[in-house]
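Just one chain is shown here, as structure tokens, and it is the form predicted alone.
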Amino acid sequence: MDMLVFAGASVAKIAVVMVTVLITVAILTLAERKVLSWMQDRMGPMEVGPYGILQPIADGIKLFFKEDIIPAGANWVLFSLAPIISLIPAFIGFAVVPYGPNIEYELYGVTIKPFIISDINIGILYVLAFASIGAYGVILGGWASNNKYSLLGGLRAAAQVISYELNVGLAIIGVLILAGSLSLVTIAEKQAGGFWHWNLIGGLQIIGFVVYVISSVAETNRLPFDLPEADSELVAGWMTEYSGMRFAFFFMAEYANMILVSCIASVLFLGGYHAPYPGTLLPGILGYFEGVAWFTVKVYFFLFLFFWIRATLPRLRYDQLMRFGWKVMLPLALANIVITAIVVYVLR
């Protein structure tokens, strides 16, 4: 009985996340077209429903039943599993991601912890693990298509990626410091307090926070990095050839890759659900969900930033890709972490 509740808990809230972030990708299709189009001073969608705001369905529809295209010579294996294996770890890393205050409750014996699926205590390394595992898909997409603008493409991604998660991951490094744990819940709970305790303030960590959220757009192909997809050099890089489904399971990859890593900064840099001031306003259980709401107005703060540098930057030419990750932004996360680790040792 005890693992049935146990199951039923853990399978109720995965939906719950799986749903929330299918919704949101949804939801940022149009936004995105929304910003730039306003930051450009255009409409944006303004066909399917009022004000554009049925233009996702309409999108998914659409990409429902268009024609699912195999080109010939294609490894159609590969080809189609592809597009999985991107879309697959991009909801995995969901699983470890604090949503709410780190409460318990009793549910027939079952302790359950209503905001969080799963606590283990090598959180950031499971993310950071299947994050990894994203990247395949996208070079052997690039290299099954037998197509040479989907492999050069494919060959870009792979370089941009070891060249940025490397620092994605020593960005991360003096907050785990700071923190003493690898677990994501430990973390935002030593941020609690009010805003003087999160880490990008508290703890100092603006270097880490600075070259943590440049590399996560690197690392989600996002402008102005999107050298693998470079429409005006590569057609569409690696998904040149695809259409249908498996283009929408890439696209869907892109943008819970965007929810992912926008969660996983707020965690990590801006106390997660943690309120920037001390306690909740509200009282009893609507305290709980202040702590969500807050949560979610981080997350869609950075999702926010991604538009915003799109509409800014222009794209970057390769070697300066290259030479940017490796030559600045790796020198600063190894510096951020000597300086913290020198820091926290005098300090204790």
Contents of the next structure:
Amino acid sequence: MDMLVFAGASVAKIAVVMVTVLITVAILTLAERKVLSWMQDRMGPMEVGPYGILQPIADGIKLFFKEDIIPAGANWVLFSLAPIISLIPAFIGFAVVPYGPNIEYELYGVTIKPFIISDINIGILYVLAFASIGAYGVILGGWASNNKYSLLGGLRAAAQVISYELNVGLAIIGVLILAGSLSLVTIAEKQAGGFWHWNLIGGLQIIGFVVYVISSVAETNRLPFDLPEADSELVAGWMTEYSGMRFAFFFMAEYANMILVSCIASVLFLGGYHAPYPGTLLPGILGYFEGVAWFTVKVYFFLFLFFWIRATLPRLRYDQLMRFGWKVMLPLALANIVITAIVVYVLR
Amino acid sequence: MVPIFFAYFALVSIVAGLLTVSLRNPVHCGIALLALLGHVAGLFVLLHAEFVAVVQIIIYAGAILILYLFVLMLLNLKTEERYFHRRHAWYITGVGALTVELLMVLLASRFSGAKGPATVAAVEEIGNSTAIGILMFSDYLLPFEIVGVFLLGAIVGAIVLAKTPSPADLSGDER
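Structure of the form predicted together with its partner chain, please, following the form predicted alone?
Every component of the complex follows; first up is the chain already shown.
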């Protein structure tokens, strides 16, 4: 019975998070076009619904009914498998993110944490592990298409993901030293009590933050680091041969990854669900939802940053990308670790 | 619950391992190796070694295997394919003999090796990444440092090997 209650509660939490993520993906597809349009003095989608707000539904229906083409000479098994390998790791990472305060409720004698699906002691490493698995979707999709542009896109993705994954891993070590834990829940809890306790400001993790944000833009293959799909050079890179729902899977995986890295960034550097002021303004249960609201605001700030960067910066050349990753980001991240370690050792 | 998961992870590991060496397409072999690494990580989780499990995924699946695939995709393997798997019968006989031998050794030992201090209870008490960290920087500090020096040597070696001689050096050799 206890097991059943626990499983039921977990499934309910997972369902809520998954639906929220999918809705956010739909919102983002429209938001990206709208934000880019406004930044370029255009109006963006205006035809479907008032101010074009029903555009994601129209896009979804279109993709669902599109012809599903598998090119002759493509590797059928891997061609079908690649979008799934891309999508699943993008969603799995959400299991360890704390969406709200770490509170406990008794439900039929079982302790349930309503805002946390799972608090594992290696949370952040778990996210990094599945992020690296997600790269297989891109690489295999590029190879299985039997198309030179796809293959080049896949190979670029392989090199880029390995280079920038390293920087993501090193950039967060400063935060891990400060928190003394790999659990995202503990890291978020340690930043309670106002914005001057956040790792970005109180922990002075400015270098780590900048390296993390830049590297995660590169890891999600977004402009200005979208070399794997570089429209002007490689048609659409590894997605060239994909159509219909398979294409939609890759598309959803990209946006889900954006949401995930935004969640991780706000937990690691901006205090997660903590408000910029100590405690909460609203009393009781409403206070918990105030935390969730702050978390949402921070995540959307990062998502807006993704669009902003896309509208502002031109695409890097491939050798610039590699040189930037290995010769600028990596030394900065290493320096951040050394400095943080020394400061923490001296102050304690 | 645990025996069911163990059976699943162990069986899939074995099947994936066999596929890794027996599939014809090298990229498919890579995918089988990915499945193998994932399921061995599952076995680590069952042993309460989550840190090792995740590090295995990050390093082997996330970095090393991607580089393997990188190389395999660039090879034109249509010509090489036919040279593989000529002597299946011999391999199977050899592997079968080894398996029987291993099974005999395992059964004779009654699965009862000496148990170290890192029992489940001991690890659960301080958390497994903390346990690994403390051990690595106290009892096993010297091996850890030695491995570090080895890796540094490997990095220097890789740079030396990968560095193409500059035109000035080449002309100097010719003279």
